[in-house]
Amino acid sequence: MSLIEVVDLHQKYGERDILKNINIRVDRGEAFAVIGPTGAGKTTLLRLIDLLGLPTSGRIYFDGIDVTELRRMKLEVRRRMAFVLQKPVVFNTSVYNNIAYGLKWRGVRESSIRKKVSNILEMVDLLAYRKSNARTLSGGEVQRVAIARAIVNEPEVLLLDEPTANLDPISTSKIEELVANIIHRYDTTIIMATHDMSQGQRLADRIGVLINGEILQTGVPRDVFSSPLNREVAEFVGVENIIDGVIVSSQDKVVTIDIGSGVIEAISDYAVGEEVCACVRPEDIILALSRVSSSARNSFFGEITQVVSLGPLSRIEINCGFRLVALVTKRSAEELNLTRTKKVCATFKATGVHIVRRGR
């Protein structure tokens, strides 16, 4: 049985939909991500499956039992989960007292307070500043006693609404190194907002994409970064090249795509007539300066039109007829000379040809 169920769950302000049919749910020790761009219902799904507002329609259940409108639980239910904020308050006091005071609310013995206390103080990696007042700290800092302060609790399951936003990399790495840290050490359940699509990839079991307020694909990250269900999610999990065409023919699931100018092969069970999208990751794209003997059914010849060094990679933007983006390493670029105005030949396999219909 999950822990936390969303049924059918609507969210409106004034006339205008936040969330629209939400169904997902998270077993008991599950890291599950909620990743999409900003505006798109995140922090207010995760404000209600915390209980602190009541959703238009629809139902959330907790460890099976419907706590949409049960106020006699909301308390015991909400004692169960914590909820770090995208900009965490802290009390203006010491870092200690600030990863205290939950604890000393729920009546825990002193000695048992300094003990809990300390082993966060440790885990977060804050000891040196116990005494400090929290308000001096930096962003990453603050937003470490915030995950510290809900940790301490050890609840059932943590809410982390963009835990990382607007810091600097170095303070984005410490912060995910805590809730990986807390997803291997606890049977913490976590439900986390971000529109750090890698963030997704990195910390959570499954993810589930919301665009516009709607759910529109969970599950692992593999298969959503590589098998996206329509052009939106394909567009948001930085899937670049995406062609539209018309299936023109199929043969043992080999069918071939009328792109305009020119055709794609691509592995799908689609008929003929179908209007589709071609995704093809930049990664899936291999360059050469001539055509090469290659099991890649999919050739096409261009100009480079642009350049980007992204560290030890590069990323080449080709007018084939048609715009296509490749990422290949820096090190193959520079031994190929890939330059603005070159002439290359771009290949990629059937199989590397993801098929979305379009309009869906």
Given for the second form:
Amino acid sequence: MSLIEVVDLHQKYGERDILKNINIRVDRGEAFAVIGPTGAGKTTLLRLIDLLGLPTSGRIYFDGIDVTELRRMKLEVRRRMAFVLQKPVVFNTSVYNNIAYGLKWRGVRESSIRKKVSNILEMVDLLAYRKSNARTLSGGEVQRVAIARAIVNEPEVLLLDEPTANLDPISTSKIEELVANIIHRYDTTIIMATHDMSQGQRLADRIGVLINGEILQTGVPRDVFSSPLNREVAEFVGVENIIDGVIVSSQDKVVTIDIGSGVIEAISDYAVGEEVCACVRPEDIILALSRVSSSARNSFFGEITQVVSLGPLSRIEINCGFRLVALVTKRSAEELNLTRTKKVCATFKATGVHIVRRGR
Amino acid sequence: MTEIWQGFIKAIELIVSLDPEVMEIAGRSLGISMTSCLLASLVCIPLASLIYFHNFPGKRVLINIIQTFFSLPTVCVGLFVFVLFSRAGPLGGTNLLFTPTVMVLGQMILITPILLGLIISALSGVDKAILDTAISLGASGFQVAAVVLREVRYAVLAAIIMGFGRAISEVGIALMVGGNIRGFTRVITTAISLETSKGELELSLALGMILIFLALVVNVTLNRVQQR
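Provide the structure of the form predicted together with the partner chain, given the form predicted on its own shown above.
Full complex below, order starting with the chain above.
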């Protein structure tokens, strides 16, 4: 039985649908990430799961019990969960008191509180700040206090809303390490909302892609990232090459897609005549100055229209009659002298093309 | 001008020599106003929390009425309490008219809207995320109210000090329901009123200076609290 189950959840604010028919099951001990762009409804979903609001319709089950509208049980259920808000706030008191509040409210003995708080402070590396006023801490430290304050109560479910939003890379990496540590050390079920798809990929066992209030795809990160179910998901998970076409032939699952300015070969079960989108990840494209002999079925000559340096990688945009984006290492870009107007050959395998039906 | 200056010198003498009558009046003023302020706080802190944390029809109207009563005329409160406790009034049997007890009650009525309004206003200023954080950390309704009140403790204290300032400086209630009885219900403001009408400017000035000194203490305390 799932620890958290959300069934046909719908939330409306005025005439606007914030969440539409959300169905999620999260098992005990699982780390589930809700990924989606800003404004997709992630925070609303987490707030409803934490019983901080009432859904317009639908049910929320906690450990098999319908807790959607049970007023008397809300406190009891809420005490088995903990929610770290997107912009965490701290109470105007010491770091120690901030973390101890939840335990005091649960009637835990003072000696036990002291021990638990000290252990957690050590875990989040804030022991030296225990007596400092929490309002004097930096953004990353406040985030760590917020997480410590949540996990000190040993919740069965930890809800994290954008745990690293607005943090610098060092603080982000510390928070991610902390979350990974919690997943590793405790049997806590984690439901995390993030717009950072790679963070979801790094931390979660399963991912749900929430776009415009709808869960469009759920699955293990690798499947979601390599096999998006539709165009919206493909765009969100970083597939930059989404080329519209029609399947014109199919033989032993190898399909030929007419894209207007050429054909792409891919592996797919779709039938001839189906209107599809061919999704190719930029990192799956190989660039060379001339055609290379390989098993890759798709080769296109084109002219480079833009080169953007992305740290150790270079993002190359090519006009092959259609727009194609490739990611190569900076070193390769330098060796091939990839500059604007240069002619290159872009090659990718049929297996590197993911096909989704258009209009789904 | 000379008369005022002489009165000023005499007033300082009365204060420095700790004149028994002046000290007694000042002590009574402090006692009555502090008691009314304490009792009003005990009523207003939970009541303001109750109003703020609960949604009910007419809440906005109620808050508007409370804010309107900030400028409640003291003589109106005095008249109301007088009618209530006069021999023919509903509480006439208690024989409390012209006692410090009824003065405390009158001042409580006077400052209750100020305390309620300012505490509700302080609670309204709390970041909604503080409430959500407390609720999501498993606080009960009472625990949420307690932690949020703790967040606005300085604003609540400032409201109490404001209430105290209003109570100690009012004259209408003290005169109407206290009766300005020497040695029993005479307070600084009623004594100033009486002594001035008798032409005893020295005593009036001395009492006035004490009142201003108390106001200064109140203001300094308020500033200290807000600077923390």
